[in-house]
Structure formats: structure tokens, C-alpha cells
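A lone chain, given as C-alpha cells: the form predicted alone.
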Amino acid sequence: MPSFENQRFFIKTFGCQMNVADTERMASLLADQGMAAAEDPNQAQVIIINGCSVREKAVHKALSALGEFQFLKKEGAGPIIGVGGCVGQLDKDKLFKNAPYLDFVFGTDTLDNLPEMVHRVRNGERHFVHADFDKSLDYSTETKVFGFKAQAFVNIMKGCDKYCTYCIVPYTRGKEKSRTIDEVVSDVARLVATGVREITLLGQNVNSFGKGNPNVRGRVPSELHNIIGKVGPRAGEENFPQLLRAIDQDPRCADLQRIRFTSSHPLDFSDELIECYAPASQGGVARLATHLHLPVQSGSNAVLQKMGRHHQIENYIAQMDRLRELSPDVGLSTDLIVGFPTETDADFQKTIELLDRVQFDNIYAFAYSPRPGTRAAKMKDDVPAKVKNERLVHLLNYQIKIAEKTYASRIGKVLEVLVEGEAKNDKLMRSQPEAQKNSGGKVWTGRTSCNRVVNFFSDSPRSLIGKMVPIRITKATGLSLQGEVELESLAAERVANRFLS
């Protein structure tokens, strides 16, 4: 295959952390083939529209996308536009009745294929799919990162069996499978190598990790349990705690430092998951983040029934009580849905008061949409929109509140704060005196092992990306922290000095 040198590709991507570690697989391999990442569109000679199905909202931001960037095509002429991820894999041709100047579409089991895909394009075939699942029961890949990362997202596994009656991601995704344990510790002893020092394994339920894999190492835990009975794979078979105690095990990863994972299923969720939070003196995992995202959804036991969730509200908070008890500084984030049919008004209250039982750090909440083809698009939609989005506004504005609370009792203690970059918003710089604002100095992002985002001024001269930093915070929002370099200890300075060097 030819190399695209002196090309440019510009890949436009919505939806989870799936979607963005695709993304950037992509990326990687078609730098591989010799081409350099476009900031704008209209720069580039190949575009890539990764699209999410999960809701109705994030579909149409893709189709959005995509007509928007038919403008760049003239008279045959103009960028070769490609359509994946999610909605690729769902919509398949039907894609081109819409946009014919689309050129192809690919699912999320071919996208190792884009290359290819774009040289076929460039020979001259157009308004092909290739969308096929890989049929094989094995799953193996290896982690691509483009550029220089200080985070990285690693698959662990792929798909999902859980059917919840709202969810296409079992449609999009398809079933699950999952790598070996040897195999994704290489892997992220690789990345760490290069100079990654925070992993998020992902998987659409990475609590049914191991399913099918036989424990030929005799790893432990052997089983897994939580209030219901036992969960997960089964005894004799590779499972998640395994996962993470064998990358904190691994000598190839002593510097990496910090392990996150995302996303859970409260069924699956076990007591020996809930074990890896306590304290490494007691047993747990040393490099794994004091935070934990877990979808919740609804806190009513009736809706909880309708959506196929399985799992009860009481036992759920029981879990998070049993994960405060053994790691009290955790953070909690979860996903819920408002208006799913027939939540009422005493449903939705439910869900206000799990807020108020679990206090959350975090939520991500949305208004249900049908999406085609899932068994919830068979029921009624009997919450008209105006209520939908009225609860979704109270849910929000109620949510707000717990979280200046919970962030507002960090103010004046020292967190420290993985650097991913420099901020965005330019008021803390502001903030500061002329003599630092003109030493050169930054105001960097990041964020602590329970995932909140900290903001803070540096003065030095190097880039503190990938950098462990202790931050004392002096302010706090509902969705931010900010602070400063903390150097007044000895100790905190011996800190410093170790991850600044």
C-alpha cells in the first residue's frame, strides 16, 4: 500500500471513551502511512466522522458533522469522507441515501482497516461498507497511541451481554470478548515505556472482564461475589481484580501511577473489586485511583425493572457504603436517565434521593430517547418531552449543589494532580501579578486520583505534562478546583522536587 506523505486527516469524534481511544487508533495508523493530523477540516485530504448511536442527541451531532463537511466536495473533487464507530456500524448504507458524497463507512470492528479503505477510495471505488463483526471468540490488539500521552485509554475487552432494554451499544459493539491478562499487562508495561503514567482500561462492562479466559496462572482472586451471590466469570477463568493486581504487580510498571477503569455494571460489580480500593497496607491495589464511575441510571426500583438493569437501589447503596468504609476520600460518579416510560413523579424522586443518599461528585444525566431497534423503542414514550427535560434541568441544578459541597471540603489540602495540560480558560493566569505573568509561567490542568479537575499557575519554564504535582487548593466551583504548587513543607518540597526534576 502507498504512503499518504504530505496528506492531512482530521477525524471528528462523539460519544464515551470507546469512541475517543478508537479515534485515536485511528489516528495512529493512518500517521503510520506517512500522513500529519489537521486542526481544521478544511485542511485535510481525508476526514473521518467517528460517530456515536448511544442517544438520539449524539447521532444527529454526527449527521450535523457530516453535512456540514459536504460543502468541501466540488464537482467530484475535495476530501475523502469516511463515516465510523457507532453509527457506521448501525446505519451502514443507509448513510449514503442522506450524504451521497459520502465516500465510505466502517464499523467498529474494521476501523484497523482505514487505511486500506482510503486506498480503495483513492482508486477510484466510492459508497462501499465495511461493517462486518469479527467473528472470532479471541480478542487480541495492541494499544495505539498518537503523539506523546501522558494518558492512555487501553481495551481490555469489547462488546456487551447485558441487553439493557435501551441500550444499541449490544447492536454496535456486539458480544463480549476479552484479551488475556498477559497480554494487556505487556501492553501497558509498553505504554508506560514511552512515557504514559495514567491507564484507563475500558470496556463496555469491564466487570465481565475475563469471561471464557482460563486462569492458567492461577491468579487470585479465584472468584467473585457481591450481595446477590456469586458474579462475573466464572471460578477457574481470568476476572478483573486479577487485572488490576497484575499490572500493579508488574515490575515493567513500576512507574506508571495511576490505574482508572470505566465503565461498570453494578450486577457484575464484586466484593473483591470493592477490596482493590483499600489501602495497599490492607490489601489493595497501590496504583489504582480513588475514584469510581458506576452507572446507576434510575434510582427507582420499578424503572430499574423496565430498563433491564437487574440490579436493586438498596444493594447498590450498599456497595458504595462497603467502598466509602475502606476508602473514605473516594469519588463517585454515575450516568441516570430521566423519562425513561412510565418513570412518574414519585420515580424521579427516587432518583433525587439517591443523590442526596450516595452524594455523588459527578453525574451524567440525559433525557431518554428511543433508539431504534432496542426493545425500549417498542414501549410507549409516555413522558412527554417537556417533563423530560424539566427533570433533567432539577436533576442538574440539584446535582450542582452536592458537588460545591463536595468540592468546597478540599479547599486548603494538598491533592496531587497528574498534569494533562494547559488550560483552556485564561482567567486564573489573569488572576496573577505582573512579575509572574511575565516569567514565562502557565496555568496547567489536571487531575487528582479521585478524578477532580484541579487548574493551577506554574512559573516554571518546563512543561509539567505527565507530571505528578502537589497542589494545596485555595478555591473550589461545582465542577473545579483550583490551587497552587504546594513547596512550603520539606516534605511537600522533596515531592516536588522528585516529579518536577
Ligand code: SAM
Given for the second form:
Amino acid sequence: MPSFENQRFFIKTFGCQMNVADTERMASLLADQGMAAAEDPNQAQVIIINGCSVREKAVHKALSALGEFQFLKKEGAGPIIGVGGCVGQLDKDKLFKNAPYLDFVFGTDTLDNLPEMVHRVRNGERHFVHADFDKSLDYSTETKVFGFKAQAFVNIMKGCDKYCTYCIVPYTRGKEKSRTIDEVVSDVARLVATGVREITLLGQNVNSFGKGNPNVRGRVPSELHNIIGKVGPRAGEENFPQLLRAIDQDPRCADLQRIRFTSSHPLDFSDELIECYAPASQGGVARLATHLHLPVQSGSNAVLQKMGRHHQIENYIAQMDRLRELSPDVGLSTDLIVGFPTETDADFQKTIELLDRVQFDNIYAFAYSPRPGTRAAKMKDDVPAKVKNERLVHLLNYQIKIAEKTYASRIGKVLEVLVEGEAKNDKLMRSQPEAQKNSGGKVWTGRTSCNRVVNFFSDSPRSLIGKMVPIRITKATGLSLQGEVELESLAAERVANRFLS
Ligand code: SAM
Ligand code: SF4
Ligand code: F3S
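Return the form predicted in complex with this ligand of this protein as a structure block, the form predicted alone having already been given.
Let's see the whole complex now, leading with the same chain.
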């Protein structure tokens, strides 16, 4: 393939972490060909839109970005433009109809061929679609990160077999299949050797990881159970708790600080996975972050049933209670949909009650959006848009009040923060000019193990990105915490040594 030296690419990403990870992969593949990232689409010779189809609004966003990029095309010249991700996978050649200036479309399983597709366009081909699902039964890959990062997303599986009635993802990401444990552990070890200190294991439903992969090494547990009973057809196959333990115990991963994962489904959320959250002295996974994102979608069993979720709210609450017993400080987050067909005020009230009962740190709430081709799209979308919106606003406001209380309970504590970068907005600085003066003015941002955002001042002349820093929490809002570097506390000494070295 001829080189792409001196060429620049710009990728616009929409959607979930899976798309974010895919964008990083695409960027890395193009960089391997000699291309550089452009900050601005005006400077790019290749523009890619990595689109999301989960709600109608998300699709509109991708299409309107595409519409804007058309103005960069000038009479046969201008950048090469491609659409990929879930929008490319689903809409394929339909996209050319409204956007004839679009050069090519690709899908979620074909992004590894991106350099080749760009090359085809450079050779004069246009309007082609490369979006077939990979029909092989195995899933094998190597994570690609773009530039130095202390954190990395690691895809451990793809696809989803759950077919919740409202959801388009099984149609955009295909059938579930998992990498092997050995492959993932080696991949993580390689990332750790490059300086990665936190990994997020990615899949639409990571608790069903391992389905179809024989447990050839005889790892335990060999079967999974949850409070409902046996989970999935898993006897004799690899599973997610085995993967967590394998990463945690591998000497090559010794410098890894935290293991996160997302997303999970309550039906496959096994007792064995909950046990991983126990203190290491009681058999838990030492580096598993004390955070869980477990989407519940609704507090009403009637709605859950129509959503095809196959779990009941009582089971979900029992899972959360057991988790808190083992890990009292665990941070919990969830996804919720309001205005699903037939949802009454009483159903919605049950969702509010669930917030009171579980005390989430954070929620991601959405108004139901019918997705063509799903089972729910055949139901009458009978909750008016105005009501959906009112419920959404009420839910978010209600949650902020809960989070304000839980976040405030952290004030005075010293928490370990993995620094992600400099804080983008300087509200904190403006509100505390004295601290700014003392610190030299730099505000850093990072996350605690329980996934709370912490902003703090530091006068360190070096970059703190990727460092684990002990922070004494001084202020809290419903969205983030603020604090000061704490070097005195004995409890923080271990971390402080690492911070200063
Ligand atoms: N696999 C994950 C799960 O099971 O939760 C993530 C699914 S999806 C990428 C992220 C969230 O989008 C879902 O949890 C759900 O709350 C929301 N969502 C999915 N389809 C939707 C729809 N048709 N309308 C509104 N929200 C939707
Ligand atoms: Fe969608 Fe349900 Fe699969 Fe999550 S588990 S991706 S909500 S079908
Ligand atoms: Fe969207 Fe696809 Fe993720 S539909 S939410 S980008 S899996």
C-alpha cells in the first residue's frame, strides 16, 4: 500500500465506549500508515464519522455531522469521507442517497480494513460498502491504543445475544463471541508494559464473556450462579470471574492499578462475580475497581418484562445489597429508560423508588426512542414526548439530590485518584483564587476507584497523568469532588511514594 505520509485524519465519534475504543483503533491503524491526527476537520485529508444508532437523536447527530463535512468537498477535490460504526453497519448504501458526496461506508466488524478502504478511494473507487459481519466463530484481536495513555479500553467480546426489545445493538454488533482468557491476559500484560495503569474490559454484556470457549485450563469457577439460579450455559466454559482473577494474578500485570469493566446485564451478574468485590484477604480480586455499572432500565417489573430484560427488580436489589455487604464503599451506576411503551406514572414512580433504595452514584437516563426493526418498535409508542421529557428531567433532578448527599459523605476522606489530565473547565480555579495562587494554578482531574471524578490543585512541575495521587476531599457537588494533595496522611504514604518517584 502506498504511504499516507503527510496526510491527516479526523474522526468524529458518537455513542458508547465501544465506539470510543473503535475510534482509537482506527486512529492507530491510520497512524501505522504514516498519517497524523488533525485537530480540525479543515486540515484533514481523511474524515471518518463513527456513528451510533442507539436512539434516533444519535443517528441525527451523525448525519448532521456528515452534512457539515460536505462543505469541505470542492468539485472532485477535498477530503475522503467515510461513515462507520453502528450507523454504517445498519444504514449501509442508504447513506449515499442523501449524501452523494460520501465516499464509502463500513461496519463494526470491518474497521481493521480502514487503511485499505481509504486507499481504494484514493485509487478512484467510490460509493462502496464494506459492512459484512465476520461470520467466524472465534474472536481474536490485539488492542491498539493511540499515543501514550495510562488507561486503555480492552475489548474482550463483541456482539450481544440478549435482544432486549427496545435495543438496536444486537443488529449493529452481531452475535456474541469472546476472546480467550489467555489472549486477553497477554494483551493486558503488553499494555501494562507500555505504561497503561488502568484497563476497562469492554463488551455489551461482559458477564456472559467466555460463552463457547472451552475451559481447557480447568479454571474455577467452572459454573456460574446468581440469586435467580444457574447463569447461562456456562459449565465447562471460560467465564468472566475467571478472566478477572487471571489478570489480577498474572505477574506480567503487576504494575496494573485498576481493572474496570462495562457493561453488564443483571441476568448474568453472577454470585461469583459479586464475590470478586470482596476484600483481597477474603478472596476478592485485589485490583478490581470498587465501581459497578449495572444497567437496570426500569424500576417496574411490568416494564422490565415488556423490555425483554428477563430479570426482576427484587433480584437486582438483592444483588446490590450483597455487593454492598462485601464492598461497602462501592460506587454504583446504572442506565434507565423512561417512557417505554405502556409506562404509567405508577411504573415511573417505581423507578424513582429504586433510586431511593439503591442510592446510585450516577445514572444515565434516556427517553425511549423506537428503533426500526426491534420488537418494541412494533408496540405503540404511547407515552407522549412531553411526558417522556418531564419524567426524564424529574429523574435526573431527583438523582442529583441523592448524589449530592453521597458525594458530600466523602468530604474529609483521603482517596486515591488516578490522574487523567488537566481539568478542562476552570470553575474550580475561579472559585478558589487563594488555592490557585498557592498551587501555581494547575487543576488536575482524575477518578477514584469507585469512579468519582476528583479535581484538585497541584504545583507539581511534572505531568501527573497516569499517576496515582492521594487527595483529601474538601468539597463535593452532585457530579464531582474537589480536594487537595495529601502527602502527610500515613494511609496515603504508599501512594505518595509512587506519586513523587
Ligand atoms: N449492553 C449495555 C446494557 O445492556 O445496558 C448497553 C446498551 S446501550 C449501548 C446503552 C443504553 O442505551 C442502554 O442501557 C439503554 O438504557 C439505552 N437504550 C438502548 N436502546 C434504547 C432506546 N431504544 N431508547 C432509549 N434508550 C435506549
Ligand atoms: Fe442492548 Fe440489551 Fe444487549 Fe444491552 S443487553 S446491548 S440493552 S440488547
Ligand atoms: Fe451506539 Fe453502537 Fe454503542 S448503537 S451505544 S455506538 S454499540
